[in-house]
Amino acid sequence: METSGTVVITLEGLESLIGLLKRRGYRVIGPTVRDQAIIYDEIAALAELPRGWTDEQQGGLYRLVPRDDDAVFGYAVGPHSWKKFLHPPTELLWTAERTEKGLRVTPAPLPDERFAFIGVRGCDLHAIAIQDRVLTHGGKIDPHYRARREALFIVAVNCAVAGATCFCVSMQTGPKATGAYDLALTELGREEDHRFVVEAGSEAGRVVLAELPHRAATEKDIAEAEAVVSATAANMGRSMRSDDLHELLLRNLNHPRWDEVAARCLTCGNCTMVCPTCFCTTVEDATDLAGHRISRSQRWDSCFTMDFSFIHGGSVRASPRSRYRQWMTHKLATWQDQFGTMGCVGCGRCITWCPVGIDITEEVAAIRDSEQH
């Protein structure tokens, strides 16, 4: 049976979707409750999704709390982003072995696992698109990232909840899922009328959707779905004017606000670790005790570490002030010069998971306000 247009599936249809993707050879990754947070991990059934749970977030605060209904996707975003799977924290690049004929270098094989992501929000869709631009275009292509990305199946979710640190509307990245996805869900109703309005965004999505139990969406279904997205957009926890950030920040590189935020910043790098777009890495070599084998691995790095900008003679950015300024101005300004887009998608993770609650939207507002007084 062919499927076109917008359709509706039930909870049983969502369960069927997970099973179908597994049978097609995908490693299905979705939200699940673990360690008092909603994280992304491998799932095998509907029961593993965070049904009936939501999260409360503020600067430096995250708390998982029960909802008063059985919503499956009734939360914002947690500490994980999807880059954990596409651009993992540690990646083997090559190994070398000393033999009688000399040194033999063996590149690490390209990954052959196929991921299916379930529950990708609009902000994270844009984050994946940003990493695509950085890691698969231009002269420096990451073949490991590209291999995983080309095999990826994405089930997006239109947000029904805006976290207190979310500002995707300001960045034009949500709450409606836009961009490259295979299927997009909007969760409606609860209890007896629990259902999902589904749109296909690719031919692969249409093929999968045709195999699921579904019915055509009515005008009422579509109107309800649009109302969910509109309500979420009207209830953002944060906002940040974004049309002038490049000029605003670059003309304020010596602003006293950088000293004020540096007095609080621990330079722990949490913001870069939870950010769905940060891509900086370093390499590490390891040898066995006999010196016969060596391996080189790539791992995530952060511009908040002293070693990140270390050159002969010392670190280029020795102070917390300079490291925070580098992160924020790169994310919001010079990223545009490099890649034609901003590096922020308004997910709010850097605010929530900062131990001292430093808020990127507040820092921008403080600099902007100072120019008006």
Contents of the next structure:
Amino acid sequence: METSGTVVITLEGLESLIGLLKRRGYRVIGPTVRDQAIIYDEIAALAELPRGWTDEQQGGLYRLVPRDDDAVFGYAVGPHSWKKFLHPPTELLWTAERTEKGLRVTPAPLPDERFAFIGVRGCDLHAIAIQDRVLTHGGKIDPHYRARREALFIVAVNCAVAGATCFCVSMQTGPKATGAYDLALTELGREEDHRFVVEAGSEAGRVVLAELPHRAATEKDIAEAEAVVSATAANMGRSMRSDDLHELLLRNLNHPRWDEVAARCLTCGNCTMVCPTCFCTTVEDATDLAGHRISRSQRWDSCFTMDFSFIHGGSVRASPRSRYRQWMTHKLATWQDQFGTMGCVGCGRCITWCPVGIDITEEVAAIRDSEQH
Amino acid sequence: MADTDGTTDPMVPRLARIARRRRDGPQVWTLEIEAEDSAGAGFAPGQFNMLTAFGVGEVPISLSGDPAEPDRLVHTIRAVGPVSTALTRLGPGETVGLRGPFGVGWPMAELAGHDVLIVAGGLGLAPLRPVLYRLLAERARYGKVVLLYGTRSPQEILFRRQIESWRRRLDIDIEVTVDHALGDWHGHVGVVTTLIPRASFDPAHTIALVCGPEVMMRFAIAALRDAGLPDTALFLSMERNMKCAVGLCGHCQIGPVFACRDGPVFRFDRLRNVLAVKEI
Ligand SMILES: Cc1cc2nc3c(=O)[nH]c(=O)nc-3n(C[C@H](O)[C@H](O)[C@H](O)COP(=O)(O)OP(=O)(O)OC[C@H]3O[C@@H](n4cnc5c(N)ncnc54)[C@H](O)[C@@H]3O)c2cc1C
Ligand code: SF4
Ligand code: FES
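One more: the block was the form predicted on its own; return the form predicted together with the partner chain.
Below is the whole assembly, all chains and molecules, this chain first.
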């Protein structure tokens, strides 16, 4: 039996969804509480979701706070993004062996993991779409990313809570989940009549949904779900005008504001690590002591390091000013030249996880405001 | 060419063997390598390969040989750090990893019918040598051909015997200058850009190809503009840190472009605005 249209499932339905995806061979990844943050990790049951928790975020500040209801998805995004799984921090590329007959290079096997992500927000759905463009739509592709991406099952969530550093409305990526999801949930009730309005976005989603206990959504369910999204949209913690960023930043490459932000920036690279679209990598070779076994791995890199732009004689971007400028202008301006999309989705992670609270929306506003005089 | 089927990983090297190795100056060696699996697919002047010294690392190195001989992959390498040093120490029969050729090279098709002015500094002559081979092989297709080449000292002149023999031809002007020289040098002394005003070419019909250290290229571009060349007739090869060479690692960005994929050779007007900004 197939389901068409919007349906409603209960908490038990969500529990069945997790079980069903596991039985279908997926590694189910979802939000869970670890080390006083909500992160993404493998989950086996509903009980592992951060039920009854929310987060408080500000520039340089993140704190878990208990909610006064039982909401399962009642928080914004945490320090992890889904790139941790699709484009992991380290990836073996190949190994080589030196034998009597010479050297043999063996490409690393393509991953056969099938991930199911539970709780992908609108911003992160767009971030995945952006990494798809970067890693699989150019002339050459990253086959490891593509293998994981093609096997992926996405359960999206329409946001019921806007974090204080969120600005997805400005970037047109949320709070409603739009794009390539298999299922999208909106959480309703939370205490009494706790339930989820579910839409399928793909054939795979419809097939899975049909196997869950569900009922058809009523007009009231649908209206309530829409109200949740509109309320979130009205409560964005940050905003950033985004239609003129390309020209604005490229005509201000020598703006004194870059010096001011550089005076605060620690060039720690946190912002690039938590960013769901940052894709840069470097490679590292390893060899055993005898030099018989050699391997090369790829790992996340950050444009905030000196090594990143090193060429014989020195780094191209030696000053912190030039490195912060590279990061921000890449996200908001040159990304558009390179990939035809924005490199920022408005998730706010770079603001929250910056130890000194540097705020990309504030930096843009400062440059824009200075032009008005 | 574009591999979008995902079956081959663009980051995995093929194996190649050192066929010949020749010293070409202090710390500089020219290696000729042969790919084990395939006949050379050919390369365009200005393209580069990623060469792996196994167990040490991988670096971008230009093709410096004759494009008419696609099976001989020639690379001229200065030993400056761990990987380049390891590569230059490999002897005949030893194995290197090979990926490439990559990138957009010099505008060979556009050169036909034009005067061609080549300005090279130091090792920057290496990626321009394939151009010279091609120009001289099809000499009648081009107007004047001028090579202005600068190095630090006479000892560092690359491809010296070849330059001497090319100099004996009447259909190419070659001027070599050095920054410093002792008494036994009778040529020019001074930076290569000082040769530009003295060279003979028709600015309205000239295309200039420039490769060398970035400061040298900046001065050369300024001198060429002063000589009356439009920005659309200036081409330069950019050096940036490169880890993938295929547009995936992000390292080689110069503002909106990737040096590995959109370059390394760029027409100057495409980079004019970004290169005007320091540390871009
Ligand atoms: C398109 C292109 C063509 C090149 N062609 C040649 C050539 O024909 N002959 C030649 O001798 N050299 C060439 N180079 C420069 C060569 O790649 C560097 O000298 C080499 O990477 C130095 O690495 P290393 O480990 O020996 O030294 P280190 O200086 O210790 O380098 C450490 C790391 O920094 C990076 N790096 C350092 N210098 C450069 C550089 N100049 N360019 C890019 N990355 C760098 C590399 O990732 C290297 O692994 C070319 C560079 C580019 C980008
Ligand atoms: S902006 Fe903040 S998070 Fe990013 S590198 Fe600078 S100090 Fe670190
Ligand atoms: S070298 Fe990796 S993107 Fe250019």
